[in-house]
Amino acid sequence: MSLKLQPKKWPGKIREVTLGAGNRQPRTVGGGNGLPLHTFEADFPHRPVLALEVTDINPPRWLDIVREPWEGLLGKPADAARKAAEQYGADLIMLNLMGTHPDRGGRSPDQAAIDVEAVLDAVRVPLIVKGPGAGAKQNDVLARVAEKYHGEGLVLHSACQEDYKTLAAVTVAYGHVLVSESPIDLNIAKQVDILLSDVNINLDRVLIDPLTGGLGYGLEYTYSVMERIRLAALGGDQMLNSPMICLVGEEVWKVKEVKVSERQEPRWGDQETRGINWEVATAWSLIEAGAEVVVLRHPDSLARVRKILDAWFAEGASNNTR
């Protein structure tokens, strides 16, 4: 007895959105019309694609196991975009202007774009350029960098419900694409799409960061939300059909069962194989829910990502293209 499967046809795509423009080599993601990874009977024309965070100060919180890859480098965001582009392979870099932030030196606009500047001169891959967080702070920063970059097709992270008004100005007078976050709730991520569609953002420039936590951090929670913000596009929501953006790197790399070394909890195991597999585990969930742009912190997770990657998007498995 023979099974034939009827494919799922849905009335409904995901948006195509390209990150990087003028000097950059401009990646496009989004366009799949069927559930996440559902090759079998789906078209999806763009992968997920993996970037790599560096900082534009030494980050005081990372741990050792996360500073090593990147020893000498930290601090240095030109040399640290260099060698994540070009010797661990990410497709995108994500600058975090940590060092903005008042608690963290307070770093002046200006010095925020001398910083994007370097990386931009020494990368042409596509950039996300993350502010400290909401607020006047953050608007000062991007605005600054997007205006002084325009036409390079930034990804300004982020805006929010409270405050999206300046970046999306900048986003629409210079260029770029902006990450519309929410508070792991599909009704606010609705609402921010449809406040800035409203002040004529077109939604072709716009990821949506739905926020998550690490495994075992309420990673469920978030795997359910952009489940229901997939199935939602794919019914045909048009406020809801945006490509999703996921900082993993930087929820995971401080959870508890992360942090505690091997002397500490012995039965725990290994505390660099621990914290890169819990790294992997979260990026590949959040990939099943919809992903379409991880962010990771650990080149190692980005390898056996990109290796789970390049084995569902075998040639001949689909229709698809990188």
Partner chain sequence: MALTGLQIFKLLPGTNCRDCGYTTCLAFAMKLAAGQVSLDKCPTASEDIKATLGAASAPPIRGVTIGKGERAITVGEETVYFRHDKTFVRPTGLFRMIDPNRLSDGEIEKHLDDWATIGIERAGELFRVDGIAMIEPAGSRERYARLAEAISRRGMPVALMASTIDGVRSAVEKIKDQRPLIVPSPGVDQSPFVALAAEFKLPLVITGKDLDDVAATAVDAAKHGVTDMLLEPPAKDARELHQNLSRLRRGALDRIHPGLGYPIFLRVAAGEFDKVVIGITKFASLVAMENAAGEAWLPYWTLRQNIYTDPQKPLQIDPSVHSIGEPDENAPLLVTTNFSLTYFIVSTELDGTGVPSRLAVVDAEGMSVLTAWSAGKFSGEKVAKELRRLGATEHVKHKTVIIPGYVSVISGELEDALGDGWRVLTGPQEASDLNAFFRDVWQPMMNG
The other form holds:
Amino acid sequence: MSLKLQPKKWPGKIREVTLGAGNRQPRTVGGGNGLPLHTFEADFPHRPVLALEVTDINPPRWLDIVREPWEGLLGKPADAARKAAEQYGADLIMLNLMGTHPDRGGRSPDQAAIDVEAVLDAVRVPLIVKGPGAGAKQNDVLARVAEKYHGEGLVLHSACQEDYKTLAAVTVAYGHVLVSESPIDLNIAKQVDILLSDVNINLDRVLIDPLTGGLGYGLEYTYSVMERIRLAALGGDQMLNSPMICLVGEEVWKVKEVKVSERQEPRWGDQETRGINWEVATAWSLIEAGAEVVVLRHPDSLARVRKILDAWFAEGASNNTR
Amino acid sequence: MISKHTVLTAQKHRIIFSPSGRSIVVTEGTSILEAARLASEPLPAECGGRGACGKCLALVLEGDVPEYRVIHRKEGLSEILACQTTVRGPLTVHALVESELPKLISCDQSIGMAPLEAWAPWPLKLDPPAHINSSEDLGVAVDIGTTTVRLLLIRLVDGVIVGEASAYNPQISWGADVISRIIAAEKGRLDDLAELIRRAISAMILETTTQATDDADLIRAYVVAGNLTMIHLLLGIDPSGIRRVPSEPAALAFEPVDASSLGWPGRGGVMVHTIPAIGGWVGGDIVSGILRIGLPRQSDGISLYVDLGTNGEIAVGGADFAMACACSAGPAFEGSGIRCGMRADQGAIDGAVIDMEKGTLELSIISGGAARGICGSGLISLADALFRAGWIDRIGHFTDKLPDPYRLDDKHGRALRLSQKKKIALWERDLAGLIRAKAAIFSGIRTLLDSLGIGAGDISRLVVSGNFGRFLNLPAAAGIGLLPDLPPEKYVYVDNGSLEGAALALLSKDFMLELESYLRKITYMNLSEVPSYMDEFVSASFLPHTYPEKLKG
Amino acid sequence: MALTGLQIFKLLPGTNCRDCGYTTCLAFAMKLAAGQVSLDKCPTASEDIKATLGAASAPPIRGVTIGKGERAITVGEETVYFRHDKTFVRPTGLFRMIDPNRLSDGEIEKHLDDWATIGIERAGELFRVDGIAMIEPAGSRERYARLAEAISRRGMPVALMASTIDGVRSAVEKIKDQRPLIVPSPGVDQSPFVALAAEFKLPLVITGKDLDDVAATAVDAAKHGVTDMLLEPPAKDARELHQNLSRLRRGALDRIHPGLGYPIFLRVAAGEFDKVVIGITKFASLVAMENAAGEAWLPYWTLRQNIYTDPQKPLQIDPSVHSIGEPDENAPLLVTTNFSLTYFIVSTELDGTGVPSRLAVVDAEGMSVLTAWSAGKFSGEKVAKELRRLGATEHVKHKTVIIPGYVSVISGELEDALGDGWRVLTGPQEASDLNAFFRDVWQPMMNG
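To test you: the structure above is the form predicted on its own. What is the structure of the form predicted in complex with its partner chain?
The complete assembly is shown below, putting the previous chain first.
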């Protein structure tokens, strides 16, 4: 008696979103018509992509373990981006404009624009630009950057339910991609996409950030919300079928389990490997749950996740090999 | 660390309230709201002092308050929330929000009606639970809501309503929601709370008997419906068990008590009956309401009953079974909890239409004249009209389409201007309150229906009750996603199911007996124990709904 | 098809007699629909309804127990493909593989002593090495039996990674009462192992060249009397592993073949970190791992804890005082509830401020701050009692505790209950404002 394993077919599929335009080498994500990584029964025209995070200032609280690969480049975003793309193999770069936050120096929108320009000049890969976080400053910084580098298909991170109009407008006007952020909540994720759609954003220009809980720190919430978002999308929900982005590095590298040394907790093993394992486990779980864009901090983590993805998608992007 | 001393020493300071001049000396660290309560200064705090309602906003005329508590500055003076601000030195403060002390509102909507003819769900014969001595004898039916109290005076010999009154529940100064009231009772205020409601009802009885006849002593019987907390507080019984998990109320049903023990009129042996409850959070008010709509005799189909009060109550069922739940909707539907809210009374905006072409807003106002405020049905109509016109987005924020003449920006945020002379307006946070309230109700409905495995389309009758006066704009209620979007013939509106059921119980012993026997068929569902309720709530917190298809039958 | 509460209600007698312990027949029917109660509780249920309900209730994946006593582990019994549909019930067993061909008995004993005592507490769970997978030593049956016994003696479940039937038989005979799991090497003739498992009524791992083969072999083993099995799908790389795990789970849940309704066994070589991650997230029931140290185990355990948390009953954090950074006696002391999401958010934001602090997580039965307050679990008195019990009050000199802004209402009561000159400071309502709160309130206050 042989098994009748029917491939699971779905009415919906994930939107294709192209990151980067103009002088960027564009990269498209999404398009899959099955559960994440279920390459044995569905078509995936594009594989998940991996980004590395660079910062506009010397990040005050990064651990030595994540500083070491960026020795001499922290706070030099263009140089760090070049190394990330050329040497570490990042598919794209996330420039974290943390220095624009009022508590971290409060760099001006114009200074932020200079950093963005330097990174755009240094690399050809698509660029995610992360603002200082919700509040008026976020809009000032990202709107300035969006206007100045129109046509580059920047990924602007991020708009939320309470504050979406400004960034929606500049995304439409200047041809960028907008990240819609929601607090680990399926319904709010959909609500933000509906609100964006109501102000005439084409959802082919939107990524959903479901908010990442790191391993041991809410990962299970993010994981299940992402699975539910993906199921809704495959079920045909046009307001939940944007590809998802997860900011893994920043969640992972602040938790107790990566900060404590082996000397303090001998049972926990080698601190550096443990930290990278933590980042890989978080990233991979979320890719299984549906992440299409994953932002990491440690280049070794990127190399390890990339190796799995390379083997997975070795037979070409479309893997319907049944 | 140098000034640790000042942090730790418990000094005392005098707080003076303006303009009343009341003052009190309190320990450093006491909140200004607490000081107001101690000084008997009527500073409203509907949220019970959680910094949520904004009603205890006050201006500091003299003295220093912590900088981080300053919300706004006006001509060099600081505005603070009294509940959030602690005393750190001598102060003089001035309350900014007009204190909404309970006021008595008379109305005559029902006078002359005979409940047994107008409201009885099946034929009932006049048979009050008290001996009638004279043709002048009276009975009183009361509904004690968390926000509103309503009362009917009924002539027992022919069952005709001769008087009617309604008022805000004066316990509101201890918080707008039942939890705050229970906590106040736990903190030794049980007697105060009991006294407040008993006296308020006494006053209402005096008011109505003056309308009808001069002799309150003709009253022969009382029937009171209300949620279980209100009944506990009325009877002076410790309500703390209600909020335990699981809920452990002192009792669900109470023996009748002598009216004189509550300080109510009635000569010798006049009894006050209360409608029994099903559970800590599903009280006699909903039992009264579902009997009023005749659930026990409904032979086929399923009815959905929704009581839109501060404590929203929902029941679904028929002759064989009913399932009921309660959800905390907040006081928005009763015209409270919003900045320019008021009861459905003269001067209240109770409807709105937007002319899309002209970009103008037309209001309907109860009894005409100038707008004094917005009542529950007005709030629902306004939200629906604004949403349809695109003046607000799906989370209740004003959009660029809001025409300039209607736009108002002030310290409370952005608002829709509703009156040029007096400052009547609808703020974004009022809309947020309404969206929360409607989401609580609709998600309760969905959760009940889902638990039974039925859809909105299986509902044969949807009965809506609430303190909306004569009018609730049902299409608008469905338009904002408060109620399922059903064909109009399926809707029934009942002004106040709880009060009307109490009136029927006052006039018919049979009705009360049937009520008591149906209790056994009612299943109580605790929404907080249903894992999907929060999800339903969040998805309903959107206009009209995150999944609009869920509104449809 | 599962019946709804209302459908079941219509089958019940409708007496509302309350003998089942529920207030109404409807309440009982809804519990039946949710699978939370058995129909036996109803004294008057008809045979019809018993037949109707019985058919849908057989579990799609068999539960299998390995080991005996306190550390015995049961796997399987899963009912869903997505954890949010209900919950994953039996956490993946993580077994450490030992290869005696590379170690002396003395070394093995030392390792066993060590691994048997590992117990790391995290969020209410004790992380342990769930069992030992002992590879068959070449050339000595006796040694295999001795080593198996050495594991059992320490109370740990045993998986016998056998290459010869004679070897495993000697070990099985020695510890047959300890319910060891028999794991034949892939590719060997499985029939003698099937016979052995049937003889001793022990759990057995079934392998095969593909899923068809695995399923057919399982059916065959069942015919020969083996009841407890784990299936080991082929897994040459991460992708094939994921594919087979996914298909096995779905096939079992859809009941497409009787040979699929068993838990899944997975063996991984040293360094195959990704395979273990896939195994834990995607339905592996038991994983036997070669050389892996704490830096791998800690993420495995934590991932398993996350994935197997019941999504409908969020994790509670153990009440305790958590240090953020390296707080001294002047560092701020904050208090919140032990609802895990609340804790994660507050601790993350606190960490983000860069101000060393202490966060006292008090027992509020896993409720969020406002819910706990509503239910009386976060009253001033309760919080004071918890702060004393946890010793939070002993760490700081300033005698000040910061409470969540939403419950400013408890500040007076808490101050009274703490007494002794303690003062309560109302913090912000949202954790994201902690940074500003420290900057604008705490620091100016402490610096005068």
